[in-house]
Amino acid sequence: MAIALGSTAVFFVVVAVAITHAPGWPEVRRQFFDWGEFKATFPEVARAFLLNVKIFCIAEVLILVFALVLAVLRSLPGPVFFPLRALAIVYADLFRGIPTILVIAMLGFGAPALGLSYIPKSVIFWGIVSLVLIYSAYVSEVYRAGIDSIHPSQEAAARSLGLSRGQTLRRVILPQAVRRVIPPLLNDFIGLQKDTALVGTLGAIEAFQQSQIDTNATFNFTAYLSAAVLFVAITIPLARFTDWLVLRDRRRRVAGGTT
C-alpha cells in the first residue's frame, strides 16, 4: 500500500510539474484559472445552477415512476401481453440508441414549432421531457435486471399463499428488486445531473449556458471552471453515497451467507 500511494503521489507530481513548466502554461492559467474572474462569475453561475437542480429533481421523480412501469410491462408473462412487452422493448431500444442532445433538439425546437395552442412552449418543459424519455429507457433496464434477479421460488411461494400475480409483483418481487438496484440507479442519476446542462442548447439559462455568456463577455474561460465546480460538488457526494450503498449491500449479503 505504501508503494502504491508513493507511486501515485509521484505520478501526480510529475504531471503537475510537466503542466506548469509547459511553454503555454502562463496563458492557460490566465484564461482558465483566473481567481478574479472565478470570484466574479461564480455567483451568477451558482444562481443559474439552481435551474439544473430543479430540472434534475423533477426529471428524477418522473423517471423513477415511468421506468418502473416500463420494466413491469416488459416482465409480464404470457402471449396476451406480447404487444405491451414488444412496445416496452422498442421504446428501450429506440431511446437508448438516440443521443440525448438530439432528442432535446428535436423536441425543444420541433414541438413548439407545430404552433398548437395546447402544446407547451417552455424550453425547460421540453428539456425535462427529453431527459425523462432518454433516462427512462436506461433505468427501465436497471429495474428489469432487478426483477429478473429475484428467484422464481419467491413468486411460486407467494402464489401458493393465494396472492394474485399483481399482488405478488407489488408486495414480494418489486420491493426486493428495487432495493437491489438502488446503487446502479444512483449511477444513472449522476449522469442525469450532468446531462441537465444539455437543456442549455434550447436557450435555458442554466449553469453551463451562464458560463458561456460570461465567457463571451470577458473572453476568459474561467467561468467554465465555476460551472465545473458546482457539478462536481453534486456528483462526488452522490458517487460516494453509491459506493457506501454497494459496500453495505455486500456486507449484508456476506452476513446472510454466513448465518
Second form
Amino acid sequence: MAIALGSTAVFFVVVAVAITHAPGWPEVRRQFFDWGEFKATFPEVARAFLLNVKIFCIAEVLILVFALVLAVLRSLPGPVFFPLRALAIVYADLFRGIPTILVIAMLGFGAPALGLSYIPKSVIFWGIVSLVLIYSAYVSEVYRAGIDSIHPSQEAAARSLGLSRGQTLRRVILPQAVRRVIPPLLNDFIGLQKDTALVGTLGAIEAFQQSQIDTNATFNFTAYLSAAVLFVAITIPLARFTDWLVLRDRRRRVAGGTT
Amino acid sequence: MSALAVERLTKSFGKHVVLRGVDLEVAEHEVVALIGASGSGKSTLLRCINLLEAIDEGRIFLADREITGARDVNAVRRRIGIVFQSFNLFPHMNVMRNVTLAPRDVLGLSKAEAETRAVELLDRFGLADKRLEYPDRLSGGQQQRVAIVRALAMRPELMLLDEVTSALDPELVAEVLQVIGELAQGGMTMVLATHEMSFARDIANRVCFLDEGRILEVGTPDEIFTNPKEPRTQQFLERIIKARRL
Ligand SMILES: Nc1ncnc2c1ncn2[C@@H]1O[C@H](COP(=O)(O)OP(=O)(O)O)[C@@H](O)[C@H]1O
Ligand SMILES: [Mg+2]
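If the structure you just shared is the form predicted alone, then what does the corresponding form predicted in complex with the partner chain look like?
Full assembly next; the chain just shown is listed first.
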C-alpha cells in the first residue's frame, strides 16, 4: 500500500515537473488554468450542466425499458417470432454501427426540418431520442447476455410448475438476469453521461455548449475545464460504485460456492 | 383407472433415438421405480411425461385423459410435480417465495392461502425454521426437500422424481429418501428414476429396467432384484453391486 502510494506520488511529480517546464507551459497555463476565469465561468457552466443531468436521467429510464423490450424480443423462440427477432438484430447492428454524433446530427437537424406539425421541434427532444436509440442497442445486448447466462434448468423448473412462458420470464429469468448485468449496465451509463455533451452540437445550451460560448467570448479556454470538472464529478463516483458492485459480486460468488 | 399411461413413446434428439417405444402404466397410489444405466433415457422419459420435451410418437394419458398434444400444457403441468437431480430452486427467492410462487401465480391462491399451504408442508418435512432462508444458505439435502415441497404445494396427482439424491453428499441422502418414503405412505402416485437400489426395493410396487430407450423388464422388486430374467438386467445389477462394494 505504502509502495503503491509512493510510486504514484513520484509518477505524478515527474509528470507535473515535465509539463510545467515545457516551453509552452506559461501560455497554456494562462489559456486553460486561469483561476479568475474558472470562478467566473463555473456557475454558468454548472447551471447548463443541469441540462446534461436532465437529458441523462430521462434517456436512462427510457433506455432501460426500451432495451429490455428489445432483449426479450430477441429471446423469443420458434419460427413464429423470426421476423421480430430479425428486426431486433438488424436494429442492434445498425445503431451500434453508426457513430453517435451522426445519429444526433441526422435526427436533430433532419427531423425538425421535415416541418411536420405533429412532431416536436425541440433539439433536446431529438437529442434524447438519438441517445435512447443508440444506447438501447448496446444495453439490449447487455440484457441479452444476462438472459443467456441463466441456466435452462431454471426455465424447466418454472415451466414444470405450470408457469407460462411470460410468467417464467417475469418471475424467474429476468430478475436473475438483471441482477447479473447491473455492473456492465452502469458502465454503459458512464458513457451515456459523457455523450449528453453531444446534444450541445445541435445548439442546446448544455455544459459543453455553454463553455464554448464562454471561450468564444473571452478567448480563454478555462471554461472547458469547468465543464470537465463537472462531468468527472459525476462519472468517477459512478465508476467506483460499479467497481464496488463487481467486487462484491465476485466475493459473494466465492463465498456461495455454487451458481 | 390408471394414473398414468404411456403408449409406444418414441423420442429422439436429432438423429439420436433416446426412447424407442416405451410402454408404461402406473396405477393410482402406485410407486414405480425406473432403473437403468446412465444414458438409458430415464430423465428423458420423465421430462416427456411432464411435456417438457416434445415427443416424436406415442401417446401419454393422465388419469385416462390424453395429454399428448394438449392445447394448454400449463394446465397439464400443474397436475404433475417433478423434482430434478440438481434441485433447481430459484436462487433469488427465499424458501417461502420458492414454494408459494406457483400456487399464487398459477393456481391463483391468495398470499395467505399459499403461505398456509407452504407452512404446513415445510413443517411436515422439518423445514419450519428455513422459511426465510435463501437457497444458497441451505444444505443440499435441505434444498432438495424444499424442491419436493415446492412441487407438492401444487397438490399434484402424480410426482416424478429424477435421481433426486444423486447430487447429494452421502450423509444427506437419508433425509431426502425419508421424505419420499413418507409420500409413498401417504398414497402419492410416483415414478422415480433412481440409483438407490435398496431404496427402490423398499419403496417401489414395481420396478422397470430401462435399457437403451426400451423398458426391457418390469416386475415386483423381488422379481427384478432377486430373480432378473433378462441377461442385461442381471449385468446391470451385478455392475451396481460391484460398484457399491468397491
Ligand atoms: N437435450 C438433449 N439434447 C440432446 N441429447 C440429449 C438431450 N437430453 C438427453 N440427451 C441424450 O439422451 C440420452 C438419454 O439421456 P437421459 O434421459 O438423461 O438418460 P438417463 O437419465 O437415463 O441418464 C443420452 O444419450 C443423452 O445424451
Ligand atoms: Mg438422468
